[in-house]
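Next up: just one chain, as structure tokens, the form predicted alone.
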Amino acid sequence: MQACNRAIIARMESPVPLIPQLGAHLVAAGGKRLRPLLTLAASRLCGYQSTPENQRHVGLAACVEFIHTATLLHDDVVDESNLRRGLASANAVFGNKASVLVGDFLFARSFQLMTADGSLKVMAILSDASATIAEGEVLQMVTQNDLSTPVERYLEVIHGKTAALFAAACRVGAVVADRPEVEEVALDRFGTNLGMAFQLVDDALDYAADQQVLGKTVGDDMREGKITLPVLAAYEAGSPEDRAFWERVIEKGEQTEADLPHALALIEKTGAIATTIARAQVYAAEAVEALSIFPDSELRRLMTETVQYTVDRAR
């Protein structure tokens, strides 16, 4: 990982000052690097011999993490979200032309490590979880404000926008130990299930956590008008007044100060933070279900209790 992370800021490097700038900011607010280490770890796991020449884990493990940074810089931008991580967001420092600028630098410099890996296999399985990010952002847009939209489109929305990297970053870990496809798919589920698991968690917080465990502001979701599956759970379990409440703040996006209190107690009330956790549960089982194929190891359970700590965020 320390590998890695010499990487990234090394490719963040360029003659126009605001990109490493703009890199330094976001290497400064930390994160968990997760995906770049499922990379890591899945290419262990199939047991990927590294030499300091030959380094293929570390790149597309930076890869990851630049297509994640990237959408997140976007993503930022288009939530006119002020916090990421706990800090300032980069586009509340330097201004959204700029973050969506450096965003596309990331998404650029991404596909400069795909190239240099030199597999057209790793490159249409990144690429093709970077268009699915999109899609997803695009539908998540859709969705918005619209308390009709069914559970399996919700899910959808996920499985687009956070599932699908946690897949490709899991899959390419095998295409570089050059596994069989049985290991490749093993990990692919392994990690679909693991995103999914994570996003429900993380949707179930914007409800129920302390800002500073959060790293963003509580309530966001419901302020951009966001269907998660809390909202959808809390509206469907809902008296009529409790219905009337959510049309106005969701779908008419008319708010007041003492509406995140409200929509908190109604959230509580109906067990819309258990509903969600519980379905999180069923994804993080079949993720760890989809490890079974592997010898019993330290990396293994390693990887299992990553899939645990996912869902244990929200206790």
Second form
2 protein chains.
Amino acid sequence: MQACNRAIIARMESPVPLIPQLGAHLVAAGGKRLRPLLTLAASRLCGYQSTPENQRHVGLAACVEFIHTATLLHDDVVDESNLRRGLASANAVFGNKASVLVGDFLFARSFQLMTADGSLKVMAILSDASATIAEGEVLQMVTQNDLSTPVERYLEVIHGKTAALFAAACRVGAVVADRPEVEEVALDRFGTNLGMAFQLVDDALDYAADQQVLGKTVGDDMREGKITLPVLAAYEAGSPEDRAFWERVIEKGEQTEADLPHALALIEKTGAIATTIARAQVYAAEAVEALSIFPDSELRRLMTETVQYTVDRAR
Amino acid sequence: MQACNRAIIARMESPVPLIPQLGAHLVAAGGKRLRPLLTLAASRLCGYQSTPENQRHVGLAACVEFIHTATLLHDDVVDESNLRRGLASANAVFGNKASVLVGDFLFARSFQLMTADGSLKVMAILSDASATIAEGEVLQMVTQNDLSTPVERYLEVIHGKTAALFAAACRVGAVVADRPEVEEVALDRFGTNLGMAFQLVDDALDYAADQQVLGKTVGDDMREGKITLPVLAAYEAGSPEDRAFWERVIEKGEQTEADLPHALALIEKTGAIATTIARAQVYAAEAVEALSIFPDSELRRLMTETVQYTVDRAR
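For comparison with the form predicted alone, please write out the form predicted in complex with another copy of the chain.
Next comes the full complex, and the chain you just saw is listed first.
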């Protein structure tokens, strides 16, 4: 992982100083580096031998993080967010223009990293994931403020915006280890289901955790009129009066300061968080199951624990 | 070119309807399709045999147009433009969010098209060009409002934002034809110099043409405080009073309605357009010269005429 962090910083370089400056801001903001970790873990689970000459997994882990960072930069612009991981977001510090353009640069750089890796199979996986992410983001934008969004549509959104890259990050780990298709598919399935669980919990936390724990403002999703499962579940299970409340704040976007506490109370009353976490558990179980084709090992146990930790964040 | 237009429309498809909708808006807005035409022309100049099975040049031409369209979508967001090619820009119709996200999608799709083509060499050329474009755009943003920007820096900006993709569009034409390095280099040089000439003339037209001819608002660059050669030349050659004017409108961004006519008069008085066009002519001559390694042909003459037309637009 240290090698991956070094690769990330080294490949953020550019003759245009603002690019590494903004890059340093993102690196300093930390982040869990969950996606590149998945690439490293998946490659090792598949028996990839890391040697000083054999560092493809590191380059691809950095590549995955660049794709993710590019989407974060653009997300913050699109969502007009001012906080990211508890710190001022890049767009708040450097402006929206810089975030759009540096996001484009990181995206292009990720494709340079893939090209340097040289595997057409890897390129297909990561370019497909990139297109799916963008489709998921557009779909999320289209469903914004729309309480009639079916749960299935919401699941499509989080599959696109989150699970697709988790899946690709895992899958390329199997590809660099040159393992049979069945292991690729298993790791893809692991990543997809982990990503779904992760995003469901994230969406639950937006109506539950406090800002310090989450590194973002509680109620962001509500303020943006974002359609997430907690809202859909609370709306579905709500009284006519509750529904009128959600229609005003989510569909019409008319919000006052008293609305967030009331929303949290309705979410609590209708068990919407529990509904959301229960769904996340189903995906989590599927992720763990996907690993069953690999022999038991410390690494496999660690990956299983990661899945459980992802869901337990919400408690 | 019809095959290329069909490929562009076909590959704009997505299960998320907003993506082809916004795509159709861009296709309807027309545009000269100059960059994909360069790929087609370059491949034919290098003797590429187009057959029903052999359509790599078409896929790559579409790919080049997707990269270009993605940058246009993001440019219009960054520049807060409301017009593009004389019609309402995508961000004005669909909003900034849609433009950012659909731009990301088109960029990802361009990488899918490259992956489908399968040549690592092509991928390196186009992913390098994509990174250079983003660097050029960031550099342009950094130099905004700064009249002390050296002309060399301005040339770096237009090399990045325009000439790099012209060069790559031409170069991949030689690559698909599987021609010796010397032809690749010649076409790269042709594209680079044509791109530089093209952007210089574009920047001149922003202080000269009327909106109908140009398909954009005259004075856009001034309103945005963009540093272009016409302004740098007029500032350099201006009286102390002229310089104070430019400092107010470009550096401080304090503009009134009377400023545009005055700016155009100063540009005229100092011969700044002529200075800009003269530089474009130098690049144009270099572009024509680059083609001299190819035997005389109707296509070569057409490409030479395209260079001259690019510069003559400004008259």
